[in-house]
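Form predicted alone, single chain, as structure tokens, below.
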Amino acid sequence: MAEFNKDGLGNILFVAVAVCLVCSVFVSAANVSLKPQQQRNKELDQKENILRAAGLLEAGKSVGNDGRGVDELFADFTVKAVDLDTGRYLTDFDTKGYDGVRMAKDPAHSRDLAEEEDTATIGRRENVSLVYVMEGEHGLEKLVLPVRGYGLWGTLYGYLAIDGDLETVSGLGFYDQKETPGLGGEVDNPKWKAKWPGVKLFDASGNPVVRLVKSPSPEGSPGKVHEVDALSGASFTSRGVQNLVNFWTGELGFGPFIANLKSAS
């Protein structure tokens, strides 16, 4: 009988394969068992970002000023699907798990933007987007729209909240951005974000006219209500934010949808 060699190549390979198999089983089991919690955390994070953009949840807090938690606060919103070409709600559309950013990568569910159209530099725009609607006794109170656009180093992803008049910014927040810390990264600075509420999105003709400026217009001048202070030392990021806000409130974004809501009110 041949002598067993524990240091032989065959034995080493056997042990290595066995260890790999055992580890893969544990990793797979952990992934499966943790997936529901991961999905829950993802949904919770999205809700928090929407609520913060709408001014209903302060940064760093998980409870509103009225003592309600994230799920309770978000329950005031209705999630709806919008056809961006027609600007109308889609009925019988399953909004759960829908990802407009992912759909934008699929030519069957998106539109390729020509260079002159693509002011936000996103390449393709999804055909259907989700919106978050809060209504009260007197009708629409807040509307939150997903927005994105290119800054200096990458795409900024966030939410734009609009008051019930469909003219006034309620808040703007980004949940994913790659801008330079201390410069373009100041899009996450609460002091800068506090400058957005009250800004008027459209001119008298309904055109998006938000501007990020280094030198604000004099108080009382017509253009003042459309202006936000540009980020210091971050011209490209500031221009990117300006472009993405105006794109998504314009004709190729949610412009037709907002116009339909106005005509219906």
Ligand SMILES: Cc1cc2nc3c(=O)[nH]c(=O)nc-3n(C[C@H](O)[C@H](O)[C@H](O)COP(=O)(O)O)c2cc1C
Given for the second form:
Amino acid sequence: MAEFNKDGLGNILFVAVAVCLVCSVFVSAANVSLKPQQQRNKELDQKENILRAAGLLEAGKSVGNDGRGVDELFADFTVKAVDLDTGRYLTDFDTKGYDGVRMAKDPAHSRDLAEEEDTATIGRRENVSLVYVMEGEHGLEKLVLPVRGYGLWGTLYGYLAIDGDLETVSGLGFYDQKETPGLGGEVDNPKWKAKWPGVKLFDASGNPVVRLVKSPSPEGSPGKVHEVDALSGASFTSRGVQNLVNFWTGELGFGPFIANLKSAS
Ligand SMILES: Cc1cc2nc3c(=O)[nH]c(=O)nc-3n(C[C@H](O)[C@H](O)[C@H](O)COP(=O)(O)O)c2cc1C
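Requested next: the structure of the form predicted together with the ligand (the form predicted alone having been shown above).
Then the entire complex follows, led off by the chain already shown.
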């Protein structure tokens, strides 16, 4: 009978394949079993970002000032889908899992922006976007819109929250950006973010006119209400933020939707 050689090539290969198989079973099982938790964390993260932009959840906290948790706070919002061309709600639309950024990559569900249209440098714009609507006894209280645009090193993704008057910024926050920490990365600095609430988005004709300025206008001057201090040493990021806010509140963004809401109120 042939003698078993544990150092032989056959045995080494057998052990290697067996170890690989066992490990891949473990990794696959972990991947499958953790999927629901990963999905839940992703949803929670998105809700936190929306609540933060709306000023309902402070940075670093997972409970609101009234003690309510993220899910409870987010329950005050209704998630709706908007056709960005008509500015109308889509009633028969499954908002669960819809990802506008992903849809913008699909030519069947997005429009290619001509160079002169693409002021936020996003290339394509999805046809349908989700919006987050908070209504109270007296009508609309807050509207949160997903926004994005190019800074210096990449695209900044975030949410712009608007007050019920559909004119005034309630807050702006980014959940993903590639700007340099300490320079453009200061978009995430709570002190800078605190400069946004109260900023007026539109001029008298309804055109988006937010400006990020190095030298603020004197107190009381007409354009002052549209101004936010630019980030120091980060002109490109500042310009990118200015452009993306004006793009998404403009004609090719949520402009028609905001106009429809205004005329309905
Ligand atoms: C390593 C490095 C990283 C930079 N990161 C940024 C950035 O994230 N955002 C930005 O606008 N400018 C950034 N800049 C600076 C720009 O190149 C440019 O000098 C600056 O935007 C000019 O802004 P200022 O007119 O406010 O000085 C960076 C420069 C260097 C050298």
